[in-house]
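Form predicted alone, single chain, as structure tokens, below.
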Amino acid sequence: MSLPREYSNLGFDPDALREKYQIERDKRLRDDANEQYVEVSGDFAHYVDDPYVEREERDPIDDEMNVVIIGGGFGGLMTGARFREAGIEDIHVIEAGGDFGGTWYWNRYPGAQCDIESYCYLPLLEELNYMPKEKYSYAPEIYEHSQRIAKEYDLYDGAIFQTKVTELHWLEDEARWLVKTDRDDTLRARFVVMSTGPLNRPKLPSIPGIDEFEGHTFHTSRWDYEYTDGDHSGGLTNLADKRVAVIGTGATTIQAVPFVGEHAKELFVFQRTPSSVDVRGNAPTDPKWAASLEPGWQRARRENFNDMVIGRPVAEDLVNDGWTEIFRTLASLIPRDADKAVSPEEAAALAEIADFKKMNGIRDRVDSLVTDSDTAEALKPWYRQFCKRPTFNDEYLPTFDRRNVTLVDTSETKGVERITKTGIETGGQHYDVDCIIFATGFEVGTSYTRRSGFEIHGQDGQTLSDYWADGLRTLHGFSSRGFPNCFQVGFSQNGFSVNLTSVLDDQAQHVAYLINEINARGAKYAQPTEEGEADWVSTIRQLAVANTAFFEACTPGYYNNEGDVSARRGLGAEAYAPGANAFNRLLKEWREEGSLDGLELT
């Protein structure tokens, strides 16, 4: 794509960087795309033990409910505290971990801290008149602010904890969901909102002798204080004698490796891909601003982040941060003259010069903080700023300065090739350690029954696994014909948002109001016509093609399903591309129109 002439003069050649990107991506995509992952079952089960309470036994419970939650992370506090808003009552939380918090309760790892502004990442500050504490919050702001939420609408009333769900069938005669739980429970819900997560699920690398290694390991996402000692804030002074080595270098390790190179005797990190890792400028609220705001703040912020990270203009940029600055570069290279509008295709080499400008700053960072020229070269990212999720830290990239930590770049091999009894072994060399550590993330484009561990029987015994085998099939992103009363919240067939907790707030007061017109129309179930479900569908794909073209040149993750796009089941692969806002505008219009057009009530 040509660029208006006024812009040749750049400081950098474009053609280069793209032709860099295509090399860097090249490089790193495996034939196994997904599968290179192993599931944590069987004997990797431990994994995803909770190591943070003690199981507490009791009997199973038969009865008899109205709405059965699956997830007690944000979408499920959503949930529940707009049911409650709405009037809907006898509302029940199946949660695996021992409390709510979903993704707050499971990572405690070090460092742990929102990547999203706080102020637009916790939801119901208005209504629960709290002020976060600092602009981003730490892991144990947000978690408490969970409970808060679960009790301030009495949620943990009818909480079931330290439950999983194994099974859901349909009982047509009852028009009812079967529920059934690894406690033996066994309830029939009128309605039931899957509310499990789009990454909630922890997975392990298919490392050759994965199994073999003789010391000791665990995955981020569980925390083992009791080898490393210390918390959330550091402390970890039993490392002072173990080689440490730690796999994976996404947002998890950015936070958590400063805290372990500060103890550990020794260090490696073993690396892919680089993240892309920005100034994080955390900062304490200022009561003053805090004391200015009128009503409706929150959502207004929300929405201005949520339009900005999407390249939409808007007046101010409310949030200003490292998430929206490459849309701020954006428009002050778009000329305001009328008469010098842009065209579209202008405006995409535009949005292209913008992201570059971006990237070539975070590598400039890399090199100012990083001494030893090789490290620092091999931890620059070399793809778009959104193929990846852009990280924030102060302290990550000048940990590799200190003389303990290694960075191991095994990108020339597409990854660790294999581990042994005592350590790792790739690139022609191996690594003696006392202890792996797993940041590998969580599941991302497998199917949606084994991500939830538990797999949905419709009407006439259709699975959902079955259904959606071909890709997502939905109404609005919401619903499944065939699956009546069935819905889920997160991300599907509806409008993303790097900030998800809006996204959530948004869907649950819709399915609220889906449930009440339901029961307001005398109704027993409602589920997609066919030809509504088609129809949507139709729109999602079509709507799709220009973000499928921009994940499929970018390098392997979990965004675009490790390279392997014509899946659609990377993140938001099948979004609604124009985003949350108008995600929301569509609801609401569809809502006022008043016919639930594609809805079928039986």
Ligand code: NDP
Contents of the next structure:
Amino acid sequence: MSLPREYSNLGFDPDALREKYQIERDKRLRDDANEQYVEVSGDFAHYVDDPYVEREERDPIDDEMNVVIIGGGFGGLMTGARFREAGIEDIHVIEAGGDFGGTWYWNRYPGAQCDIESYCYLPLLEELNYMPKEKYSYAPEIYEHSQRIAKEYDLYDGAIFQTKVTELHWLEDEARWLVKTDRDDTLRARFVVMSTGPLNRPKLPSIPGIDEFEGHTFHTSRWDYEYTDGDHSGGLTNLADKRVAVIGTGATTIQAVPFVGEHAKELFVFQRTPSSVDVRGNAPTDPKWAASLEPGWQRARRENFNDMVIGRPVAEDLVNDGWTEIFRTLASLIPRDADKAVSPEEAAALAEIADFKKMNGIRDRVDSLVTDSDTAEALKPWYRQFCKRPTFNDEYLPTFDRRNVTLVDTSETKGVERITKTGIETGGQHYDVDCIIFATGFEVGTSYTRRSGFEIHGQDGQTLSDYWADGLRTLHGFSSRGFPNCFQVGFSQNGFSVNLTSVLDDQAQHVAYLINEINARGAKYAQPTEEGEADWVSTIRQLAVANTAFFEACTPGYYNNEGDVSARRGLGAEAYAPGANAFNRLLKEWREEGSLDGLELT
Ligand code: NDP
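Alternative state: the form predicted in complex with this ligand, after the form predicted alone:
Below is the entire complex, every chain and molecule, led by the chain shown above.
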């Protein structure tokens, strides 16, 4: 097949767009990459205090248990639920928050909503006979669903809330993990599951003067309703006499800013890189459609979505939204009468065209919703759609037509230049504000132990930080040599999907299988063999080449480790490139083969 004729008749110039993308990317690259952020500890530790519950005092627990799961978000919930189904007993979830929910426990900012279709995102819908109210669920419904899972699978029994793990030590003689916490607990567990989440630790930009500001500040993941008044649905009436700054324009800001703009006396949004903001397209769930679904529909839908978002052909795009549109366009670009299969180079060229088309639409949308042409120009994203997290919202862009709202473009200075006692100084101007809201996201590319907040000491005192100092080393993403019976769930060297909960569900089922096999085969513990781990790492890296090249050309952000792809620390940088469905097939074959190839049982 040769490239389609439309290539020369596109109505836009691909070379010019490519060049523009590169200029915009280069403008934002910073030498300090991930180091531009300051850890939320020490003087900044109050940014992660829990504003939702009072601390309850309790005595330390000194106990022996079968399974400790660290983290009560969807990773911990899915693991707990699938373990229960698999007959694994004596499960204890340790969670820093006051309840289950993870990201949906912490992120309660106004307008919070999940951009992934609810029928794919909310897990265990068939098992729990629950149907989401809308195509895209709002945060309270998702938070409630996490509690539904915990109740149905009896996970409150044994849950240890408001508790942070401080260290893990492997005790070889006992073949147990010693789990210590900030409540002075000493727990001995046979199995440990780490599900501390990919975006768990809020980060702050190390802008000079950040500690000098004398007004009010908070991070979006700990929304201060005491200061703003109102709740998730709005009503931020205390802001009526306040000048507010929001720093950052990622997915959180896109949802929260319409509410702040509606209520604040004045709002300044400090942007470095604009998000792509697509149509929301929400709708109530059609009861007739819901009643027509056949058993197994949720898995089929999730797999269909997983395939769509990595460009694998499917018979029908079931989700049919802004995430999948680019791949529908891609399919339409391939001529039906193609006389031979599309080569990888041709496919890549067509994918780029589909991307240009998509992003041209996103940029046109800005013009149609924002009146002031300079503001509209600054709000246009110049990069490929999946270089950054795409967003979907109908109120964000029109907010910039409000007279009380100002967009401050900080791209030329690679971000906000300075924070003063009274506000923000950047681009030669000073903005007096009463409050700064940091919508600056979460740590992704820092070390695993820094993000989880504790160190893991494995066999012979080896720490996981040291073991992973030069990059992840795992078998299938779940476990590492020297750290027996310790399993990670989440994004690691495994199948990636933007629908994280489906990935977590599949991982939970695999770990349940592993634990039952370790027991059934009479072993005390399991860990990867040296060879098994090395083979898997090399498989991951060989397959990652195309993805790495894609992200290298992207504007900086947490997807590409702030532009430094060589460190392989961006979200999904070490993923199994053929995708989540292919990864699941590989694991299924591995289980069916039955020898636990690459694992060593003791
Ligand atoms: P992000 O990491 O996406 O955004 C952080 C923002 O802060 C970026 O716009 C970044 O700019 C900006 N920033 C950082 N430092 C500076 C600086 N010095 N000066 C100016 N701006 C700065 O965080 P979010 O909380 O928005 O989102 C995190 C993730 O959480 C999302 O990507 C998504 O995966 C998930 N999420 C999902 C939602 C959903 O499903 N709807 C909703 C909310 C979050 P730059 O881009 O230039 O680095």
